[in-house]
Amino acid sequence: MATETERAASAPEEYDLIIIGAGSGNTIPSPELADRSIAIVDDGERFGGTCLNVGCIPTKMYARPADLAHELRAGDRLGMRADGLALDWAAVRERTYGRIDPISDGGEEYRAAGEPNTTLVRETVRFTGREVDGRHELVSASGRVLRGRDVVIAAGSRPRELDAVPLGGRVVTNAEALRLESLPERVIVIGGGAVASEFASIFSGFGAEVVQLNRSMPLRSVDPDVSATFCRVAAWDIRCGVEVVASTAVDDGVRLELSDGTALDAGLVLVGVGRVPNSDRLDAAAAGIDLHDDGRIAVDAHQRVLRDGAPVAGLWALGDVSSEHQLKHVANEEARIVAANLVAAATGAPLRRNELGPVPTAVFTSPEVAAFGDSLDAARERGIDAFAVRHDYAWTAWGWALADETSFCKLVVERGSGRLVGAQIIGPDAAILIQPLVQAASLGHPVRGLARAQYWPHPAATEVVENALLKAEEELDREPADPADPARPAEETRD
């Protein structure tokens, strides 16, 4: 970091709008804002963001070919057999970053070069405290000063460390696991998010003998019956309950310690214990930006930065750094909205609200996992007297075909109104089935009516969809009975 006097030495660069961040925030730039002088700060090591690089997009090219091997292992009951199997690792990364490394080059070198009014800056940088001007000042690791009227918080998160298993060497984040020049037989995976179960299926699905150790229940955000089938079909060991103490380097990997009293080894330990937003990296609280406990940034429906639960001119949040949902859709939406309100705040125009919902997330595992909104439990915590259904996919001609005997399609409906509270999907394209209740939810469509005011293709794994919408149907036709009556329907019914 520069001193004080080589940070005084340095020239102050003057922006219309300083954009932190090359992910969602690097969406921002657009014809409307090419009469401003715009600086995108960015300091990854790989141009582009999380998502592009170390995320959603490379996790997934390894996911597909490892959810196949797992598909293709348990052919038995479809009739079919893998002897001798095999993925081939390096092959999949190749193709992985043969497609994603020229996209973040090409933009980089766009941004760099391409538009005579956006100038790159490929540093780490936080604010100073002082606002000279009507602008937000900045300073650069190597002493560069920034000052901006407005600026965009689009920073991002990193992983979570955990003090008992130190990151370097054999102990790694999803970043690294993702370029492994070769994956080892054996992998511990330490975490029960999104991040550390797929990352478990993955590795699991190219071979390796895999464990996956969790505090508690794996994808806990998620209905219970969900997190308890998953535990109960996936292809690799899932142990709960446990915590890492401690960890040793050993000749082929690590050993890690359990809270149980048991030792593991393993060639490979992935950490996927959650993520930190990159708020304390900006000393964004030392510029009296306001954050929630977790450090996230504070902002209002119009994604503007608050200070003492005020908005401050100028400063907009976005993404990781100030969403609680840790999700690249979220996180372009908002995106969208900061582009539209830099327009808006300028012109005197009314500003846009982040109002769209639910938020709906997908966990690209073997199997897949979808849901939004609330849980049953949740629901009623929230004081809504709501009821479930849920819809197998063996019950259906499409789970025939699958000889699926786990997946199922879980609905949380209020009663009365018949409002879709929430929904989770465990099972083949669970991603895909979720989106036509998302649709609903979004636009506060009842259930009723749903199912038959559409053809519904036969037989095709949507009817799981629609014969789960008809089962909240008749729960919602039913006569009004006394919560303590033993003849009152059961709030999960099946066919």
Contents of the next structure:
There are 2 protein chains.
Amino acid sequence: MATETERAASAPEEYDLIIIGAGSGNTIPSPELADRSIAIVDDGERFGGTCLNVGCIPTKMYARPADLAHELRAGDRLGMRADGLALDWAAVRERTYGRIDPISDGGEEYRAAGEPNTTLVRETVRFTGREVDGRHELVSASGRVLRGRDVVIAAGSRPRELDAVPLGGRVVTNAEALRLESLPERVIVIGGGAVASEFASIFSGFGAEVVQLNRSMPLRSVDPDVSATFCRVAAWDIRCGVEVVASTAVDDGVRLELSDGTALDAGLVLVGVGRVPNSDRLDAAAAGIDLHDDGRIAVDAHQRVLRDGAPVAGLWALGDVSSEHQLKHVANEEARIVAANLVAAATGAPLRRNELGPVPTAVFTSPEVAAFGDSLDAARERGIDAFAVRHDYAWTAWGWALADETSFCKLVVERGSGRLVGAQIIGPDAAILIQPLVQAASLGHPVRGLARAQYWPHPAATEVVENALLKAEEELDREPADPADPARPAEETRD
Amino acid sequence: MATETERAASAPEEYDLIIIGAGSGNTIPSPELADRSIAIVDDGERFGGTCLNVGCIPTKMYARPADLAHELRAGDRLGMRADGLALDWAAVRERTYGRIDPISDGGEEYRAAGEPNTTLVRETVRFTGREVDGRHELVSASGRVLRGRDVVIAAGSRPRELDAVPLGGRVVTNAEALRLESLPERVIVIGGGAVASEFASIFSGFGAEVVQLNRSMPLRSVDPDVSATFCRVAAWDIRCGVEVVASTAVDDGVRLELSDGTALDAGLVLVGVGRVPNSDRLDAAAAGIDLHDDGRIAVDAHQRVLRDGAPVAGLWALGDVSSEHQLKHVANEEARIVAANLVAAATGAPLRRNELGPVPTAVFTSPEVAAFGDSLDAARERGIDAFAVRHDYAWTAWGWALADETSFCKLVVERGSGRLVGAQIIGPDAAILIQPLVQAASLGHPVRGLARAQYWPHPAATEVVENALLKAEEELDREPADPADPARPAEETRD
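Given the form predicted on its own above, produce the structure of the same protein in the form predicted together with a further copy of the same chain.
Below, the chain from earlier opens the complete complex, with every other chain and molecule after it.
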């Protein structure tokens, strides 16, 4: 077998465009780029990136039945019982990958053989730091040398590892968890972000006894009330302020020693403590590319990669490898910007800016969570004169239908402008309920007048949003008062 | 007991404001009207109107567990089994009226004794046709004479009756159905509108064998595709193009003879064939009030009642008794307009117009339906050069999570302006998913640019709306083509 040095000596492959990463990067080739020679690089076990194979999409196919199971187990309050409730992990796995694997396979096949101008490279690549004839040079693990006039870095991220809990055996990440043959009776999930929380909700919904371990609080970046409500409502055991000190393989599972001196055994441990951008695997630093402290590649507003603070001609990045939002809808938007700018840069047209409004995030747990923008604390830390209002599902007719006593919608509003600075929703359908607020904030519509500018069908869940907006308007209409005035709510107005 | 004539001879009661109907009408008294003497008239068995007592609100408290039950019974596709699923009708009834009756009672008590300027009249009233000293005169069933400088007619509507199926015994309407002691094994629902369809879905969800009889098709006013899909997906037996010829009481139930020559037996028959405005009970015609052909009171854009086409000073109407939309959210908006105009008329300020944008309707069935504006057929009948696009849930990741093969979102768009003329959604969460579209149409935002002006969190159900909008934009971007061009879709673009 040829060594890397020998292969590097073989003829370099020259491309107009190299795309590293076939997740959102795979959406870039378009009719406008049909005359360019393109190499698509994907070193994933399965073609197509995190979202399709081990992220957003398959998790939802497990989350949906899990959510129904959670609701049914609390069905007493709705006059429902289902003593024989059973979820079939293997059946869901078959259904999920029976749908997804063919998409991945088909995508790979198409990139390998579907277009004469496209070459598929199924290897890890890294920058050599060289530029030859205006082309950025990459070398693959097997020693292929690829040179691209444009290189799009869409290499994504990978699960962060924990020194105290080495991966392997019954210690897994999201990448392995969904394809498990079966679900053990007892599972420990380490982490409090969206990924860890979704897996905890899924495992619990499928009937496992779940403990979720959090260094601080789950979903704490969203809002303290959301975080506290999540802890109170979730059907599984959530432990806060605890870290894992050590892990040992034991019969049929893993034993974790915790910072509080206790130990926990489980048949499975999922590590979900955040994600690391894959810039290191690319030797981005060796190529002189600017990195943020957390390893993300620095880009400008046109998604151009920066070197010493200045954009590098022909180097672009998008998605988890560079974005502050590790979200598929953000990566897709960034891919649209890069696709447009690849064309624009070639013609000298003005480059498109990444300036899309607030970024919503949705966590498909039970209870569901969605949010965008700042919490009240975050807004105030940024020096914004903001207030928050909260409306509970329980104060709407739909909340009565749900027999819901815990869910709510919270709005953070700038006092002077009436601008929506942020929103947080915890409860059924949060991911959908957030959209009218995202739309208003994106189109620059202030809170004032928004509720009464449209009908909200009675008695749909959207009435919780309508009423939160009305409360915010009431608060905006108040005279600026002495902050010590007890009539002025510091944070929340309740019915 | 005094006869009506005798009582009419007793001293007339003079009010600044008489409100007939304590549904949305009950929201009118406000601090701005605190100096007026007000009579509130409600002849309902329970105080507070249709929505609270026998309509929107209690039905949702049954619809929610019913919907979950429908989803669980089709749970195989999600890898779920819920053997022994049982819904407890009596428990839901207790929960529902344990919450609602105290609201009704409290509302009645407050109106009876809570405010010195307010008198509660728990009787049916009718117009005498007389005006005395600029006051409209009413007489109650017991003969009380009430005269009001302003009279707000918010008397609502009642179930339409069927000659062939007289009410009584085991033949009921929505007014009685929710308080039944128990649910019979077999129920027939007559009608295809929102009310009938919701009850069919509830009864079926609670485990009854349900037959829904439709003169034409259920929900046919929404859209033909929606109607056909509803028939295909609903878990109960829907029969179209059939009428009831006769009904007979039989042991433990009712036998219906149908226009197709067959007969059906059931333990309960619910008649849900539309609603009749209560203008006749008020003798509105005797007072010279203009009526539409269907009995609705005619009003102008300020909610002023018309006589011979001209507004009558001091007469106002709102809600089902006058509106073309028998919807609570519409009645509430009309009540806000009347409340504002009662004040404006007294001060000579300009009256507020009823000009709020498209009216969404939501049907909380399984499958759920929501819509606003025109179907494609309706738009074309109105001479609008419109097209429709359809996006199926099945073409989104959330649709995969639901294992959904039948739900969709349809948009009707005016070709030139790109204006959203209507939208129809059938499928889970339709009532929430419609809101971003309602908001855009209400604020005058055209289809073009709407999808890409905001993030849609991946992979939430809202992606079906996002993708429908993108399809509509594609269609708008097409060159106007020969209608015979097969490349131009007549109605729908599919993936």
